[in-house]
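Here's a solo chain for you in structure tokens, the form predicted alone.
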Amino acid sequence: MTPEQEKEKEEKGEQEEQVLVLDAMKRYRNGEIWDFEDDMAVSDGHGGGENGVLLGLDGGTTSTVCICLPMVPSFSHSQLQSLPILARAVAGCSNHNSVGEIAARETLEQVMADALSKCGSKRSSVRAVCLAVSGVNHPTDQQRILNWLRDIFPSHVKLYVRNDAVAALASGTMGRLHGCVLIAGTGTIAYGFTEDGKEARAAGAGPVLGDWGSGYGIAAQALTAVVKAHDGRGPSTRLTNSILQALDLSSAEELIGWTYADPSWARIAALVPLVVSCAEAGDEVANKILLESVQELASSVKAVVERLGLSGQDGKDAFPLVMVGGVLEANRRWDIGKEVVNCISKYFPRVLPIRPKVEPAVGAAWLAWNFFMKDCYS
């Protein structure tokens, strides 16, 4: 077979793998799901007044999260924070990369469901839709998930996909779409925007290429400790006992077999408290683990900062740093959000951390009237 037949075989095989999801997702949503709309066929389906909802969607690699919001066009833009929250729906992991598209799609489609359900709408009444979604890293992520949405959805309503973590940002801007944003949770990313638009990202590449300063990376050097520890090759940890005790495991070779029986990210990352608390113990092994976790998500920022300019040509300039995730939440005593922030002054003396009272979700539902108000007025 010639290169030319072999690539044409390759192309047709991934043409025949996608007809095949499509196929699937076309059967699912012919399905159960939205069977509540005949329900409402006495009244208008218009749970947000006559106006309409919005949908904000927030996706990640441990659960989903979907707002539905009133479109009141009449309200400026400081007003949103007095929007009304309609119904909130919360799902499973929705990352394509980390469950399968299909699977990924179906928790979308049922999130999205489930708002529209609880607070009395259709999909008639919907204006927009903003999906915040981790695993879209490019503009083909972007279109795919586009043309699944247009299938769902009326041709009036205005679809905006997004990564997850510019939900982040405008939970923390009010939908405004400037400065940078870090989230560590499972997973950890940096993303910053301009005012004219420019955008840059660090990290976010997944446990395999190194997402170190997210929980599953932190949690896996933990254990990682251990069975070094447990071999001679490293030193004798806390970590040993607290891990092993938490999972109500005998020794340090059975922890091989619990991390490859279901090696689920989130599942991993729930492990984050343990190595915390050890370290507020005075454990050496898991303070360094801690320290070098800042020091890995204070280099993120400062290359989207950098390569954005949003601290100015002598990087004295103000620009807000938006931070989100169980990893950054202060409530210990070793807070490693607070010594993100002591490590990025070092470099910008002028940035300015903000911690969102609104979940990511919210900020996505704010994105979508922001997109959707551009849209109509420019």
Contents of the next structure:
2 protein chains.
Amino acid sequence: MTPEQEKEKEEKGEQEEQVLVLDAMKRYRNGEIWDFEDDMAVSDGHGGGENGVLLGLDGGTTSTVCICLPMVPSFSHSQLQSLPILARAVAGCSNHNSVGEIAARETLEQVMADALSKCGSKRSSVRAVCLAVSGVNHPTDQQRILNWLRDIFPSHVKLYVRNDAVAALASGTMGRLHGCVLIAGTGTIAYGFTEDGKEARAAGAGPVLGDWGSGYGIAAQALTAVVKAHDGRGPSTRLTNSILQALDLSSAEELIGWTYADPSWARIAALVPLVVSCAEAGDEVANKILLESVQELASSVKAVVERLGLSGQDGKDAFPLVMVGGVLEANRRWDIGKEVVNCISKYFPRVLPIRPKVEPAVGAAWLAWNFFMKDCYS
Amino acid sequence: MTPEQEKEKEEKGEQEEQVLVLDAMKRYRNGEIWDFEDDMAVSDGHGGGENGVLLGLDGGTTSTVCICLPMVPSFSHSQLQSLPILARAVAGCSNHNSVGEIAARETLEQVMADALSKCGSKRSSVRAVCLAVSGVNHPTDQQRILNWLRDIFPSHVKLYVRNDAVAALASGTMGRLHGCVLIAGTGTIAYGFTEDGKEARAAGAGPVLGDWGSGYGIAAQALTAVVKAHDGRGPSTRLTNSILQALDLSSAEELIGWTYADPSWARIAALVPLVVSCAEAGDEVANKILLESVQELASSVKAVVERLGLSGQDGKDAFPLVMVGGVLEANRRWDIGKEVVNCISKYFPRVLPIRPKVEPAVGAAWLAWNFFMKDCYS
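Which structure goes with the form predicted together with another copy of the chain, now that we have seen the form predicted alone?
And the full complex, kicking off with our chain again.
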């Protein structure tokens, strides 16, 4: 689905979605998020057919998407693309590092309930859930999330918790875990997998810990450049007028209050298009910020590819590089994604860049299918 | 007062202080922070003598100190140093950008009540308050804080709200506002004043907006270096073992959870001594972080001195540079403060570095005296 198609689809379903969201909120306020299942008493509650359904979730720092696919055990791997999307639900941030665990958990539970409700399915008809969520950096994170997923679903439901990077990779490789994925949206991470199950990651440690190639990192550097131009530490830059005007502020000092008024990383990252515009208009400061972000993003990919030996011993094997996220999909004259590929090609000439046609949540649902088939039929 | 004397003083007063803090907390839980004034009905409530008292506050990102001095209008400027400290109270962070406005306000009100209670004074005997608090970056910040100070004190009390940098400068210049002050503790800022009342500042916009020379900035770069060494983006470094051991963590991945578990900037800045130790032990990564922080700190001073023309037209006039904060006072073999002075001396050979003998809160109280004398007697 292209971004245009996706937008169209979202607009079409907007009214229906608003009604559902309001309903869901009402239920949730009473702690009755799953009450809709009772209303389905006379139906079979198997909206996805007799084999039940799969849930794929992509939980990022900006938004969380849940996709519901029918479970079709007779399909082969290559047919996955033809599985129809039964339902799609959207919610806010579910990164527990960013919003805290309680809010993250509420968001994830709500978005799953919305998706199941939309396609007339119950939790009992779910076969597998693949929850790919940013901020899962350690087995203890994974286990904690698995534990409360376990509380939500009946015991027969297979549950898989992964970092959101895994879903993004799967969205470009049809659910196969091989190659490298680079995500650069509000945050950034590079994640790689080999055929024999080894994995490695680089970056993805958030804005305090050096994710300078992320949307947040680019925008924070742009804000810093405005402050430095104002106080005499740095050269003057078009970024000053561009950002102050966009935020309706009258001075660089007011930027400080604006920056700390709201801890949301996504709000800062939303300034990236302004940085790109300034660089396109010839601003040297903006240009330098983007060039450095390209180096940072490329160095993440390089670290992963080298650690896993994805490019073979002589560095010339082909491997897929799935590229996902607003920073890489900008489709602008100053094309960050293209520059990252140029940079990586110097080290690994046979890198195969892929820009997925489906969103990461679909990749997560395909992964749920893959994991389930492996667990139950192999 | 040297850091050693200060420590000794604090230890001596510890028991007394704990009792007072507990009392104060009890009162405050009932919303009765100023109740102690009623108990002073029979005394005159003029602990500072008939001319009343002055309050000086230094509100930083790590702690807030309130000093109470007697008001002596007959003193001359140069005699200020001999004013006895009637009381000293300490509380936590009062930077509204860091802890939010409600918590900042509570902290400031509490610490003022503690100081007055300790020296047996009431609010009615206060002549002037100089509140120098970090995070005051704009006239609107200043006005907001002035408004609620106005609610606390009787109308005859003169109130002055400034950035905490001003108090630090005054602590090195005996309350005179001339020269440049560089603060580098958890945060950093350079602030300068000319004889004729012009002022300029650089940095001080917090960790998101490029305060890389601050304690937080140094430590965040060290944490980033550990993450980069772990994921293959950077060289290996002594910082890894040093920091993981100090935080009792077993892997670099656990650092991510540790970093975002608590939003306090001071907690991260507390790692600076480890970075200095690693640099002293020859670690190149730690050394580079410190060298870059020296450049950042020097560039803040340079920007302020140039904008104000503090070094004269030929750059050779003498001017005081007051240096304050844990990063600059480290007293280590790798001496960040000394390197900053070396760096600045290249541009401004007649810079006069001053390491104040009193704490910034005393500077704030001296300022209160200065401002009051100017407002009432000139």
